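Just the one chain here, the form predicted alone, laid out as structure tokens.
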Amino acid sequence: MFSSRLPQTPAPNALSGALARLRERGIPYADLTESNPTRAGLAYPPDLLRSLADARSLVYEPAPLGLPAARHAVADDFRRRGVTIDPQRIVLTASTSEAYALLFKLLCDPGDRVLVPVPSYPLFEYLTRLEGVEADTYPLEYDGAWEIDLEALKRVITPRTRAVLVVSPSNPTGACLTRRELSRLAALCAEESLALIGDEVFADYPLRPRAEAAKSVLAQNLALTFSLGGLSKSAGLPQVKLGWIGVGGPPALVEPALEALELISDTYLSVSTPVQQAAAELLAWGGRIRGQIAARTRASLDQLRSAVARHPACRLLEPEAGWYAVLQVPGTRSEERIVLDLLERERVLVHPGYFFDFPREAFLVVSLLPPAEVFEDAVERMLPRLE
């Protein structure tokens, strides 16, 4: 009766069922996954959100591509990174992932194919498959620093691949697009005929950045490039559903893009007004928001990085940028048996490795998000657990 399309619901595991044994007994736990802002402990304006009870939220004014005022003011955020772009060359999304639905359906046919990056976020098998389309996989190396193995990337390529995916930074690495990379990447797709895809929505956190890190795919014009960021990231506010795609690259192939994804943003008219007359306004407040989450992450990776120094059975390998940090630790135990020992023996809760396809044990990953006296504690317990 349902669609094949639906990815597998995934059977209960042993990690799934010890955390909601410990929440139907009203256990407390240390939440080293924790991802949303809004349950961080930042200090959020009382009044952020009085923008969205604006007088001219009464009016709808459908704009397949969002209302000019908002395409302004996601151009002028652009701007503040360093990264300059017509406001026409911006479509309006209700969020990340919608951006994503919304490229397959204009690069793709079903049954195509998009390259996306090991380690990463495992939505990706989600997006691709609602959409009818195939994910291929290419690696991502780490000495040192994080680097994408192109020629395993070119590997992959086939006749019906239409598209390649970066997320700079990473999810859950923090590994940052190098501009030497961001060039060899564009000269390929642009010989391959292929669409560069850049995942920015974590680029306002630098942690360690490398000097010769990329501002953007967008910094580059040889293939056709989307940008994509969102209120989620760059201003702590996930629960206010606005995203945006920047669209860049040669005009023959930029003009006949808007135009397409024109049709189909006009479909499903999924942005709201209230946001996008409010988006000025939150983006500005935004700052604020920012502010708090680099500081904490900061703080956090100086304090992770320094009890892993007391530690050297684990390793630390370093972020450039995000909200997240992985730890290779001894594979003498599966990671699931860490993880599970981790949270039913110090009640510290982390992402296993295998979460983002790691092609290999031991590794966890860790929020830098939560409260200073959190994180520091669930951290201090931890360590010595994985010795």
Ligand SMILES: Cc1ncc(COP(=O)(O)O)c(C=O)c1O
Given for the second form:
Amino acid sequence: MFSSRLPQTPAPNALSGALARLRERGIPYADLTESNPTRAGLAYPPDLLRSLADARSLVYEPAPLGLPAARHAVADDFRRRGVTIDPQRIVLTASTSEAYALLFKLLCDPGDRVLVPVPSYPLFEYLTRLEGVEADTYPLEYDGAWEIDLEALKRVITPRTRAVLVVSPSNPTGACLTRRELSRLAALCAEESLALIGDEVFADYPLRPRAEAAKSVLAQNLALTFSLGGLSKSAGLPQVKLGWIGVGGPPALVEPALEALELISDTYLSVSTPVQQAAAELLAWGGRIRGQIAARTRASLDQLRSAVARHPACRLLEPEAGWYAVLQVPGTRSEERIVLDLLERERVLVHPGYFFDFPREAFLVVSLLPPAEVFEDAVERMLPRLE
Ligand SMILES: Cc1ncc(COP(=O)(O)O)c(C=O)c1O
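Switching forms now, from the form predicted alone to the form predicted together with the ligand, please provide the structure.
Complete assembly follows, chain above in first position.
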């Protein structure tokens, strides 16, 4: 009855069972997987969303790529990050996830393929499958810093490959694309007629930036390129539903891509008028939330680093940016066993590396977003149990 594009519902496993039991019994636990900023104890000004009630929104003027003022506001926000883009090359979306869906519609026939990094963000499986697209993986290697294995990436290109996805800063590794990686990737994409899609939702959260980091995938003009972002991360407002695509590359490709995106977006018109009218103000006010998140994630990382230094069997894989940190821990037990043990005995929930397709065990991923008192206490209880 239903489409084969639907991914399988994840089967219950030992971890989801243990978590359900704790919840049923009302037993509290420290959630170091929390990635929802609105549940992280940040101080959101009560009138932060007042601009959504602007009377201008009582008029509906459909604009498939977005209202001009909102596209200007997003272009200004790119400029804040040191990236210059013409507002005409901005496409508004309801979220970054929706941006992926629009881009797969633009670039892929059913059965076409895109390249996604591993380890990486688990939603890619769903985002691709639901558009009838297949995901092939290319490896990120850690050797003091994460790098794209470009030779391995080239080997998975097939005649049906349409795009290379990069997540920079990466979820969960926190790695950023270097300028050298960007120019090599862009040259490869141009040569193979592939689009380059850069998920830059965490670009506002540097932790230990490297001088070689590229500012954006838009910092080259060789390949047809899409930079994805949104209020969800940049202003800690996932519930407001405003994302964007910045389009770059050779004008001969950018112009038809924008025309086609206009047609696709016109079919849905999914971005609400109130959020577009409010975009400039939300982007400006969002700085207050962004500042709190940036301070929180930096403080959590400092605390984690000094705690890990007291437990030499564990290693922190230093993130350059983003909201997460990866720990390498002794692999004497499976990741599932370790995570269950932490939950059942210490009441601390962390993500196992396999959730992000780490190629081997044992890695744990922690969110740097929880309030300091929750984070510090959980880390102090967790580390001795990992040795
Ligand atoms: C790397 C990455 N991209 C995109 C998203 C989704 O963002 P949005 O809420 O704008 O769909 C997330 C959410 O966690 C993410 O981690």
